[in-house]
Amino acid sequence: MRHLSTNLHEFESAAELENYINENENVMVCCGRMGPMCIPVYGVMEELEEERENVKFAVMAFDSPEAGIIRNDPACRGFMGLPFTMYYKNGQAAHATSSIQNMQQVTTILDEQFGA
């Protein structure tokens, strides 16, 4: 299996990935590559975990089987852009991106999603 080089939790099979969004309020999952789209999201998730402990952040690494379960989710429909983002409340998919993302356009998500 691949792995991505980051400092966040890593999941390895659907069922790990969906056993952490039943368990935990707030989750946002990146589902991505190690490429010049997905790193710079990688960083922002590595910045906003010491700040926001409301919010579980994990990484996926976007070419493995067991990612079908966010590759394949109605919520990523349409998506051409590495990498998904989903964001979880409550063990629901309450919303979705693709693409690089900043800091600002995260937060926003995080704020509207979850609360400041």
Given for the second form:
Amino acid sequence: MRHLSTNLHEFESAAELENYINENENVMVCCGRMGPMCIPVYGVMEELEEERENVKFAVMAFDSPEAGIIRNDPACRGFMGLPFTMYYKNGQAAHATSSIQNMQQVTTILDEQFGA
Amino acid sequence: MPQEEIFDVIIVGAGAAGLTAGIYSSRAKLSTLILNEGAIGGQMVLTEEIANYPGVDTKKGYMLANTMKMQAKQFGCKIKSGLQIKSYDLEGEVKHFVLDDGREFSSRAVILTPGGRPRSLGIPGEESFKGKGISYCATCDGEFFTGKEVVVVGGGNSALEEAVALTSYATRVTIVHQFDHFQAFKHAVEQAEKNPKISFIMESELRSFKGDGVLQEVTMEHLPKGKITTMRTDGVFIFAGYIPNTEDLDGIVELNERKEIVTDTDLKTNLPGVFAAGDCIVKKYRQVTTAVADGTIASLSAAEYLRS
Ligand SMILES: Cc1cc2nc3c(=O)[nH]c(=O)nc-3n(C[C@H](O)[C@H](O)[C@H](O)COP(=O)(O)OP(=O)(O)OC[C@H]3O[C@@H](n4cnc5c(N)ncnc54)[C@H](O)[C@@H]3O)c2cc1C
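Pass me the form predicted in complex with its partner chain as well; I've looked at the form predicted alone already.
The complete assembly is shown below, putting the previous chain first.
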């Protein structure tokens, strides 16, 4: 069942996420709720999905027990702000951010981690 | 980049004011484009629930924003979001916009609705501890501070209401405010004052954030004496008011000393064919209803300008 009202692909299980990041070279996953700090990040991802063909964009509901795969990832240690956003390269966590990010912040990370 | 079509109206910003202007302009069969920088819906998506929009039951802010977006699109309004406008040329009969990616757009009338954004403190450590102890939303992040001690910065309604909300999680909430009195409504101040978990540090401002990976302490200045002290804390929630998003318009349209756009009652700016609406203009009350009303007026004024 989908929990997040976005146009992005939503992972419903940890296994699905693991498969996906292993099958796709560059993946950005935003793990959040339908709240004020998360929705702007989903909006940025929806915009970028059209123009960045080298990156797969997806979301995961923060409150799902399955999202423990992100909540408990060592890259998210010390995070105290929603959403938790992961950038995976070849199945490995390459970068993670906590709290709201704007278009410029996201594109800078995408350029650095996955190339322009 | 090839020059695209000349629109009747270009609206800058897709908050309540911009989306409303988009609905009215496109419904009046004017070719309409909204250029938006952040999330579509603007501050509405920053609002957990909107309970005072007449005719609509209490609704999540993002849902109200989505409905407005769909309405605008249904009438043929085009919306381009997640972009940055690099330059504005608003003086001639045809107004011209260049985006940072080189795309160019033109129109015969313009409605400026860039709204406002939360004021950040702009002090050392703020950006690096965002999400690692610094937050701008108690509803979103309060639970991360369960059993911890937090500071709330600000003295308006948001600061006091969010401080009370945070007492459901935190063991202690300290409100730090720059003045010796609060700007919040009386009932919000009373709620905070009678809460045993809340204490107050008045006439003080934060000066820096420090920590090792996560926020651990803040330094603050007691303004009357200039005395700097350090305080240990697990988190800081910042509600220091809003500022208009008009930096890029300074020197292009007339702004007042608070950098709000100056308009007349038809929401005309000092430039012919350029109108403004919503939180960015000089006015006293900033609400979704007032932004929607402004968007309507600006759109009707723009239509009249185009007819003449
Ligand atoms: C936490 C919170 C709670 C609130 N609660 C309520 C409530 O319960 N009821 C109520 O009525 N009001 C409430 N308000 C106030 C209300 O949300 C605003 O008054 C209203 O939404 C303002 O609409 P706007 O369109 O003028 O501006 P905004 O909503 O600020 O929208 C402006 C849009 O323009 C974009 N923009 C900015 N600069 C540019 C640029 N240079 N180029 C292109 N686009 C740009 C922004 O990204 C944004 O999308 C609340 C506000 C906040 C922050």
